[in-house]
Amino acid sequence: MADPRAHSPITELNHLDELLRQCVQCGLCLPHCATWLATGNEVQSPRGRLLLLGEMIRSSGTETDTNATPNAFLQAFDECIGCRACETACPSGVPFSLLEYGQLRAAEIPPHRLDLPVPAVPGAVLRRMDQPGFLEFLSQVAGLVRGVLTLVAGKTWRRRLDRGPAGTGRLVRLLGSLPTSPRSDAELVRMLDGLCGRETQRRNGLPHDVALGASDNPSAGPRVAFFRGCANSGLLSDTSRRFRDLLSASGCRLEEPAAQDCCGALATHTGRPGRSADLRRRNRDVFAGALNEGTVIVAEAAGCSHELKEYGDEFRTGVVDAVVLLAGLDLPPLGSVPLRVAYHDPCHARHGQGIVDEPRMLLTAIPGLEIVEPIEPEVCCGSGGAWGLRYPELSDELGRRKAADLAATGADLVVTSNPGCLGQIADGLRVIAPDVPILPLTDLLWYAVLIRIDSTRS
């Protein structure tokens, strides 16, 4: 939504408050709404949030004093994950820029005046967290600590220490939930031939990286631009090159534009409007020639395809989601993979885009997979990038929520496709059923392909 004080103040206001009407309170949004689930509190649901901005706007004709509003009505909407869960579950169609509307004006406020808790990690490092070199040396330092906690403490390490001394839970926790996929393909293959109950013995030789091989008709699939992200350049630089060589290996042309930055949605949700300005300006004069020969930009995390999505007319419709990208190609033949599997739809992706039959397609096209539905698939798993950080504790209570009904299934792997619902997950996967793992979507496909050429040579 554009900011409101752009415009008229009285037509904004009377504009918000014809959208407020169309709200009928029938409170079916509810059940969808993660921190109300989590709080059983209306004021954290998306019609207690709309109540308090229907009292805000009838108690002033003009611009709202900001400095004048109650704390209550902020940090409600401070406390929004802005998951979009509401807006698809609403039968009236009210949209979720009111919301957005409130979460603006909260962003306004100093946090002095917010009675929130102590943040997860220092503003000065939560500032760096969209620079993929810095986020490269995050990795190493945790994947060693946590190296070093499964010899020590064994794979239960993460709930062993769930209740450590006073000061240590939030420093456990951020080591468990950043993102991480196996560095090497070596690593992934063992897993998930481990997974399968497959022999391992005859890939004793298998090398570090694994190349799929070209297409047998490079020419006849589309232009693709690879957008990096921040986080997937960073923290999981191996599952992109998979999928970059899952791509090739479906006919891709693909081009990787040098220069390109952060999508800037980080910037945003930690109240830098400017940052994310110059990172947005950056990336339409990478991506502009691209976009101009009819080449596709395809985006690995649902949050970057999101936020790239909000550029403008020539980014929402030349900008693609991995998932939708993927669904839509010829992919090389897959080899069977007999395991059951339960897909986490990434808000981003569901609400944001959409995209909900895409990823079903493609584990439904890997012969011998079966796909186990969760409950609530709809809910968000409370990561929400840089909120996960400032709400802790709630962020949390809903990853081990969701860790639980992902568990409930049966499944013995769990699938997504963006960065933070993996790490999210993972950290409640490892204190609620430790033995199941998660994996990107196109690690999982990329082994599918993988398993078909070995048939094919034996």
The other form holds:
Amino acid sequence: MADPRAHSPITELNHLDELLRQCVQCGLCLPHCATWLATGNEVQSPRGRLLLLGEMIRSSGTETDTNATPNAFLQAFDECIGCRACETACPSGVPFSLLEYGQLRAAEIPPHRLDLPVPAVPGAVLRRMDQPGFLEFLSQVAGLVRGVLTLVAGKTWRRRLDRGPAGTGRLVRLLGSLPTSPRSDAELVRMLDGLCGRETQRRNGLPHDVALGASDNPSAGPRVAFFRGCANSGLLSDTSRRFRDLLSASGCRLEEPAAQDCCGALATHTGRPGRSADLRRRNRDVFAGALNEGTVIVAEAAGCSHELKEYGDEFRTGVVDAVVLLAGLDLPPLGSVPLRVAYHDPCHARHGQGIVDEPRMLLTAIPGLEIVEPIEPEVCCGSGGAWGLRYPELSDELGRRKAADLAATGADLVVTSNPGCLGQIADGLRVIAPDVPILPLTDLLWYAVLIRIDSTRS
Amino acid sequence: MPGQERNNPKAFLSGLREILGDDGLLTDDAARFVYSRDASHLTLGRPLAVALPRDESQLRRVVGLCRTVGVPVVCRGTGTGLSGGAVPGHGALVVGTSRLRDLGPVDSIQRRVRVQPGVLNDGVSRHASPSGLHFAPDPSSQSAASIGGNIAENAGGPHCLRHGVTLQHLVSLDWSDSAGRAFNTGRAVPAERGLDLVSLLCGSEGTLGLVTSADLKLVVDPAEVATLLAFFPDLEDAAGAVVGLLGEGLAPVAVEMVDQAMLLAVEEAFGFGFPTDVAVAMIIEFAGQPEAVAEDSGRAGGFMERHGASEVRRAADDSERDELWKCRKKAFGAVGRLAPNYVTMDVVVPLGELPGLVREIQVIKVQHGVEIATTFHAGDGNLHPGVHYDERDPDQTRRAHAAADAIIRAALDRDGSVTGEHGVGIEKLHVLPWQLDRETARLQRGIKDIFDPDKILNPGKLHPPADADFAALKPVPAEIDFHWANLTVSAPADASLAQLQQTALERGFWIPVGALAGDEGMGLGRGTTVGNLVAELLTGPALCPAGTARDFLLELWAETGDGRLFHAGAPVFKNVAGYDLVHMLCGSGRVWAQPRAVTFQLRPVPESLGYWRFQLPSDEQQEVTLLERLVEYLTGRHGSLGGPMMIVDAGTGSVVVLIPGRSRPWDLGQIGEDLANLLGTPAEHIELPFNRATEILKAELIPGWALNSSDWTFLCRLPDQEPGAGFRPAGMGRLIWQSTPRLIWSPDPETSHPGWHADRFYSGGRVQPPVAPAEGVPFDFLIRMKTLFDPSAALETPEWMEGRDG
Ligand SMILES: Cc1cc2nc3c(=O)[nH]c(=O)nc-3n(C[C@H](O)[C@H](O)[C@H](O)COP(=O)(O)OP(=O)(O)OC[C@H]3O[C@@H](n4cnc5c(N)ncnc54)[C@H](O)[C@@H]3O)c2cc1C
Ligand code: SF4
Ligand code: SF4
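Just the form predicted alone so far, so send over the form predicted in complex with the partner chain.
And the full complex, kicking off with our chain again.
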């Protein structure tokens, strides 16, 4: 199986030029672009970037020569989060691959040529992010650092840290904030019971972890191969377990190929195409068997499912995002969750895979729950993986902007389905609306099932 | 020294940086390249830099600095303009408003909101939606275009058929002149007279001043909306059906069309599943009271079927309606799929000329061998034919531009205008002289010289060169001339307004500025002429108006003080070809120019008038509460054809309520029930056919309230007053309350009431000269405009002008 990116059609300049002509410069993409919304600078807008790309191509003739291209042009691509909101918005069908091409060009140039707030997060840290256990380790350290800093310096640590090497403060905050989302089942239940105004009962098994139990109809669901994802397994392992629990309770026959590795997205984001290709090759081998047997591959994080679909045609059809899978399953009966809930669409789901209705269908299925829609559901939260570490200030601003939009709905709770978004929005909400918690969608569903089991028992 | 520092850009840039901070000034190659473009695909040069001020004061200081050093300023909203308005010339400073995004609180009583220019059009409506209100102008670019850009281009949109273009939705503007001075120019008072600078600034494409903040009108969300989708096998039939539908007196809120070529592009882009083997898809929308909407949309559907539609569908719910509108609004963007390049036109013709123009475009298409895809704001007579080509083929390019010019000529031959909403910019500089006469063009340049003596504001836009080959003056109409198919009427200034209205009313149409009754009674004064209506912006305690003359005036012939005739506007429903002299002069008295003739838009008359009379309770507190509740109820009942009014006479204790509407159980019938509930007692009640109403009212109903012999003052609450403080000045016992324009008319001699603006409009039945303009108005400009229009002071000169310098 060949890597589709190895001979991406976009490398031909004639073809690029042809695609660029499809952009009518209408500007309708601007209000969907997070970087434009935050800066008001059209260089940091989809149309601006496309105009620059056109100029780069026209002025170079044969091959875009990054050395001859003004820094500011390349910087504009480096500043693009890659969220693809512009692609969804564009009435003229201008493909994101154009911007991606620009990003690849920008990635070629040595970082010191870009006007970045160096030194950024140590390269050594970034490089290890996709290694098993590292994120979990890091997040524990970060949690510790947060705790100590808050104790020692009170609330000013945030500001002090932000004045330090760019991105480090942010990394500590984000990673440190993930463990604050509930880990054990007991914690999750207590928190949601509290929000719903229920008294937490002494349940069978609680406060220890509980399982939902097997489905009444154990083999009714599809065969599913579970893709772990490094952020989920490292930082949200309890959520991940509850997700699998939910799948079993819905009759899925679950398998979890042991030799699987990171999907490769993190390596791509941190400018290591070689490592990314390696990981892809490894995963393709690991899951080839499953694909041949018609087993669907499910990835819990939208970022992973999106990346896996890029592996090639078989993966594009064989991989399914967790939310889409759940929406198609015969879920166990759900109990009432009388909350106003706002859903945040991860860009990898909404723009990358066109997933919009499924999470809302799932939420609507929960009795008593009211969905509230933010004003800008299509705008990126500014997490952007490694991007956020390179542009911490912009990223923070976007996180707060997103948090404000979500909080303005009057929601009691925000849910989403990607760990990056989860940390980013949690961080924004802490500043904007400290009373509004955020959870993975699967955690909320799991809780709804549990509530129903409880109510039938009592 | 102006111009000196131009050679020293470094000093200039550091001056800018001092004002804006580092992050407010972009000087890099990427910014200078990106900001040299907009949606028009036209370019002039590379700007020196881009300024992104964070507040209004920064913006003004930047403009002021540019003036001192002589650097051109090009204001920019979101760059969605289609005529190159925001494209800078070489060495200019682009001033972007994208960081001026403040939204003020929504005043749901006065239905207004104050916003900064960088707020996006959509953002205003989203902001107002919790109050059940929205901003009516809805250009297809509304998700991206800025309010500043909307104002500078006087943007229109599908729903402008019902609600009017941006100009009709402005209360006041804060703006910076070319020297960075701050002004507030307002129309907070609905019938305020004087030179209307809001009309001048709106549509001036950033060539006269920069809008720094705007007070916008909001309209009430409709209770019910019905959207029809009709398909036609023939384009000309479809255009004819639109003319026929409006001629029937139906008042849809929007009538839009896309032709087959456009439909194919949209289908390819979005796959809505519309048939593509039809010549036209048409959207017709009705909004308002549920039963009225049902009745009208039913009639419209039947009409379309009888007039050539092959199929009429009705949107089942909101999401289907959204799909339909998405199809229409995304059409322009989808043209990128048709061909690499295109020229989009924006011509507008009198409504009745639409079928003929459509036919002619077919001929032009064949003659020039080009492909054309068209979207239509059909109800407005405004269309966007896009000629497609590939710039790599020189012959095709030449043919495309020739075809475009031929279409513009064809529209002008039909009494149309070169641009209905996109503006002149640089794109239409070569065609504007085909439409403007030399004198009008001279006055427009004169205005530019007054507002921007150093020519730093968006130079090279909007004004064709002085030596262009301008059109001949359009002949001045000699008598009242109805163009029923166009729904317009032209008349010389000395024509009798009553006579004009009488003829119109017989056909079921009128100029809805208040019903008139010959020489007497409830009207706008004895022997009123069309010229007076326009010059004085006459309003009065007249029957159920839907607005003032300014809202329905389309075209004006006038004479300057030194006897030069000029012609402004066109007999079309939207027109942004140059400065809007028509609306600027409407209501300015005979100080700057004398009206010679006009063209008005005609609107359908309401079917009936409901009349209720009852006695006020004797208890004073009860009386106050009752009237307040009545006003609240009636305010919610104002329609597009004319609004309710109430006549209170505390002396006799009588109250008369007049409401235009339909004699149906669900309309005037329902209102009767509501009133009975409010009053607690039944009222004396009659329903009259609307066109007989004035005659009956004059004869029987309100003796002694004649306009002609009375003194009338109009009052309107000052904008900064607390809402909810009562609908009338405390203790005012005799008054006429009007919902549209929202005014109170008082016959009492006492005019001063704290918190209220008062204007003694009529004294002894004669119109009084307007009071001096409020502060915040640039007096020097007004006076220099006087010199421009009336160099030898041959016309009236108001007192406040004397002794002031220009
Ligand atoms: C897909 C598409 C659909 C469109 N549909 C419509 C439509 O239905 N109806 C319609 O009327 N137009 C339409 N337009 C045209 C365009 O969107 C409007 O003209 C819009 O009002 C421009 O707003 P902007 O913020 O993009 O202004 P810009 O393009 O940035 O500027 C336009 C002009 O306004 C001036 N300007 C901007 N801000 C200010 C300010 N604060 N003070 C003074 N001058 C200022 C600029 O100098 C320039 O001359 C459409 C355009 C596109 C691309
Ligand atoms: S990318 Fe699409 S939406 Fe953006 S300017 Fe180009 S055509 Fe318009
Ligand atoms: S991918 Fe996202 S950040 Fe990049 S241009 Fe598009 S909308 Fe903007």
